[in-house]
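Take a look at this single chain in structure tokens; it is the form predicted alone.
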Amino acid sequence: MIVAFIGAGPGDPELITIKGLNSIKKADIVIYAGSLVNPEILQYASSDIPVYNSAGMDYKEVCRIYAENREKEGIIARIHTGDPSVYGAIQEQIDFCRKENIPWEVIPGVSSFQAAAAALGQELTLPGVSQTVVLSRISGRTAVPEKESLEKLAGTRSSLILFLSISQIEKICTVLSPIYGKNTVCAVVYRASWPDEQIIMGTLEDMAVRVEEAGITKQALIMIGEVFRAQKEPFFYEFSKLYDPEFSHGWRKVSRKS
């Protein structure tokens, strides 16, 4: 069997690729992280195969599961949540694959931090402003690399979006004022893209307070730089050469009156 690493999107079912999709459909096995993904992505399933929650597995016994099907002719689907690249915990799946010489691919989603931009209506690249997105945590009961520290990662002041982070917002907050502005526009998106999306507007001084009374714990992205101004003051930032009438470029070329 193909093990298929498939990213199923943030949360809504139709936010996953038609690639994903038909693995899905064609998997004769699936195993999906229950703790995340949408159960709704397991209606597009056969309903006569085996179904796994990784959820409450570990490693070894996901991998098991590869190792017992190789000689089988098929697709495992191994459904993660957003696009497994970021945070999906598959280089180790990968890496047992290669070693065991198990067939394997990997079908790209829609991570979370875009549909969180989306939800928004947000450009995270805006011209004159910042044209570098930078995803990360701070560490937690899993440990950042020190050259990875927050203090470092912000002094470019790029647009920051961070995962799992959320229930240290206040550190967050405290750390990041002196190097953004205490009155830098941040956003917090609660579960992008699912039914019960929240959306948190407010600025480095007051975000933690905000959160707090909205009594979010989880599954949430800090987002913040000097881009997400545009949810307040439209058109600060210069406009993109792309549609600009006096930039020539190869689909496009400007006539000059002499």
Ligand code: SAH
The other form holds:
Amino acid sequence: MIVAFIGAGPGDPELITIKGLNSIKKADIVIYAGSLVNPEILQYASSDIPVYNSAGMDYKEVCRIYAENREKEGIIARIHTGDPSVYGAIQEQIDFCRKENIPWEVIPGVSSFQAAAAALGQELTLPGVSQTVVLSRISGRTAVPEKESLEKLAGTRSSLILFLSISQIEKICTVLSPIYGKNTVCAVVYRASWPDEQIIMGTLEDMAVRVEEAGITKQALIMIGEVFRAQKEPFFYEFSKLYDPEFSHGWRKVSRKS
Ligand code: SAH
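The form predicted alone done, now the form predicted together with the ligand:
Full assembly next; the chain just shown is listed first.
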């Protein structure tokens, strides 16, 4: 069997790719990350196949399923939340498949940070403001290497998106305040694209209190950076050159009236 690592998207079942969905429809075995994958997606799988929730399994148990079914025809749909390349723990599974000569493929998905930006109506790369997006997290059970400490990442004052970190919002705001400035706009997006999605807007000064008042302790992203000023202040950035009437590019020539 081929192991298809599929990005299920951030929650809304319509945000899976057609390729990912087709793979689930054809799957002979499904293993899904039950903590965040929307179970509605599972209804597209055949009703008579084994479905495992990896939330209750360890690495060896998951790999055993890959190994035990390697000689059979078909697809193991291994469904991860968001895009599997971001905090998806897929590398060790791909390496297992490589070592065991089990065919595999990765089908990308919409990451939660993209769904959060969509919910806000926010471009993360505004000309003249920031052209860089940093995806990171605060140390938890998995340590962040010291060279990527929050202080160092914040040094560029680019658009910063923190996964897996909402429980430490107070500490994050304290560290970032002197670097970005305490009035820097930030957003916390809880369960982006789910029916119970919540958006909390604030500044580095008041965000921790707002998050506490909202009772948000998990499944949220913290988004910080000058770009988020656009949530309150339209047109404060430079316009994109892509649609600039004075700027030609490969697909469009400046039309000048003589
Ligand atoms: N691969 C996933 C991330 C998995 S790590 C992706 O691409 O989105 C799990 C963390 O992702 C959560 O702690 C939370 O910070 C974030 N997350 C996942 N789904 C989310 C959602 N719908 N809304 C907000 N944050 C989400």
